[in-house]
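Presented below, as structure tokens, is a lone chain in the form predicted on its own.
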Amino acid sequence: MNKNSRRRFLRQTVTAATGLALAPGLVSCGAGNTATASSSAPARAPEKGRKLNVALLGLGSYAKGQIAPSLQFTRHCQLAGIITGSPEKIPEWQAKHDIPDENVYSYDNMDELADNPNIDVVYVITPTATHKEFAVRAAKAGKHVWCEKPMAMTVEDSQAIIDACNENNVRLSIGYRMLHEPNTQDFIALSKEKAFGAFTAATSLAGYAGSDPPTDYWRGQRAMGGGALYDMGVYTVNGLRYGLQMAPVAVVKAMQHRPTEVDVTTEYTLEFPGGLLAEGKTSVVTNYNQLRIEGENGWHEMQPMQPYGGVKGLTSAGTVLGPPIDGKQQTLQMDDDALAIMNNTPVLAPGEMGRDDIAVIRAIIESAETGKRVVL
């Protein structure tokens, strides 16, 4: 980036960068099961054989440590641009990934993406409370949207993203990487065929042994989507939905432990059709990682069920789902989503899936705060 363009970028991003780090209230807040064909047709059909060009919006640890490296191995898409509120990160990203100046944007000028035919997809990888604003703006710029989970803070914000993508004729996919992981897909196949008879119970656990998130960091701020339930709980909710192949009808009860304004542990019980009860637990201070589906004649489980590598499955019949793949799950995810755009086919994780998981998360919070059963 030349001196003049860098100076212009710095001037445009200083407010956005400061606001995101220090004053989350100033940032515009708010922000499926197999896919349905609810998303509109692609905004533009890429030339045959061409990879889709992806711009990463947000250059934090997940973008740097997982998504960018995974894009080095994709066959149908490639890293072509960046959108950031941290200008100091630009030189390293440009040098490492050969990103041209014309594909570098700030949060303030990202609407100019509409004039750039060399960007096809915007992948939103920022704090949850910012997803709605950025995803809607990307859609209005005519770019397909890949949005990290959890999709948004509320059902209304999630629906706003879906509506913006439909209205602007672009595709939307949510970053549920596990749905693209082969052993998880084998696990889902067992659920679909009810390999061990009618379901009788289910347990979904996801947590890591960390410490209370600091309150000056977005993960320690409730309004920004911090806390265990939004961070790790989305894996447990989505896991129960794909593990049981149905949606819950109510939150029976829930409990949240909040030493500060965010929860560090959340426990809940969901009711599914037919009166089936499922237990969920998530934490950022305790390590556990399991999805288990009980049937009349046995069980199948994933343990661990959602690490970046080494997902393992087992059944009561002694069948091992595997071997675990050590490659990039996100590579599979982004290639699948790129092919869906190229071929105008359903995605594995549509916006409706992300929205419906947020509905469950919000109901869990309501149940924990009121002590009551909450119907979904």
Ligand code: NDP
Second form
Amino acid sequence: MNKNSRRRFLRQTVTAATGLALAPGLVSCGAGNTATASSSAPARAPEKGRKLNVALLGLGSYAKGQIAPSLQFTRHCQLAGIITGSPEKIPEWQAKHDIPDENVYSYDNMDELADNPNIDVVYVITPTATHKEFAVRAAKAGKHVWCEKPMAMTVEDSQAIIDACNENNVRLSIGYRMLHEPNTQDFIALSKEKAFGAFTAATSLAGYAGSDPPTDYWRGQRAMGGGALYDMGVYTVNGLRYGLQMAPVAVVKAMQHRPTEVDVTTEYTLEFPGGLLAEGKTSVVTNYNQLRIEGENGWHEMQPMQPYGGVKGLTSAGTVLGPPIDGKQQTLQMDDDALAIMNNTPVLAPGEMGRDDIAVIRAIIESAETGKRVVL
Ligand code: NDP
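Now the other one: the form predicted together with the ligand, given that the block above is the form predicted on its own.
Shown next: the complete complex, the earlier chain at its head.
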């Protein structure tokens, strides 16, 4: 068994084992890298063997096309409720997913979730500018929060979500699906090992050949979190974080192309500790998809680095990270996050990670607008 397949075998074994080991007395705990049991929290862990009940908030294209179908394959959580501002969507969702009337909410009455013990998690899948309001309300209703990327518009909004989850003793995960993808995890392991010596450079590219987002849709609106940098650029920033296993210290320079109010392409240079420079590029009008880490003795890369399926990796030693895996990321993500809640263990994508990536996004925008280096 080679190292990679052994790592994957171990991961599956651990997942299977932990899935069976639910401690009935567990308490929920606040967000963050470290799982700390709260002294005051009520014991709200599910009964042994029970799946966590998830309510999806925002029934748009990602919820319908990826998350709901992925929930059909999860072992530790299930689709149990919906929260929507579009009443016309309700009959189809209820019929397709067998959702009872008492688990259907609107944005007006979602605070009543506090009285519903049959919902454990609210998964926020709405336009980025709305994440803060919905995530904070879900936390205040006592529900664990899964929040899509990018976490929020600002560091302050991100911190408000973290604080609300901590204050209400619920867990928080950001929907960084790549962190749950097995080939990406093998790539990260090479980064952690510094398999090719000290890092010397990095490149992170994520873009797709779409068209200018229409201005009457949130993806074309700056105030709603539209544009390439928030949407795709957050993958490049997060990729550099896990590829280099450290946080950037400054944005050296950045450039944004904004034909309307949002950027369709953004390029940036980040500086990491020790003076290491990383180049990032993101776009909603041009295809590219690569994360490459250069070391003193070679390199490792993923290309493509963030599609829903088919992530491929390669190293300068000829090692292929793979085979490419189709369509399991969101299932793995939600099962990992459910197990973290049930076993009171750290999540792979905590709120602090989401917040720190938003700090980088904001600094890239500031650098592009001022032409100056921005220290993080
Ligand atoms: P859509 O526009 O397709 O859907 C968003 C949904 O949010 C709407 O259908 C609506 O649902 C709800 N909503 C609530 N408030 C508003 C509002 N003010 N304006 C518009 N819609 C609103 O977006 P996506 O599903 O593509 O994206 C949603 C989130 O998921 C974003 O944060 C995005 O970044 C993230 N995403 C993540 C991906 C990933 O790979 N991790 C991939 C794609 C998206 P309803 O009608 O039910 O109220």
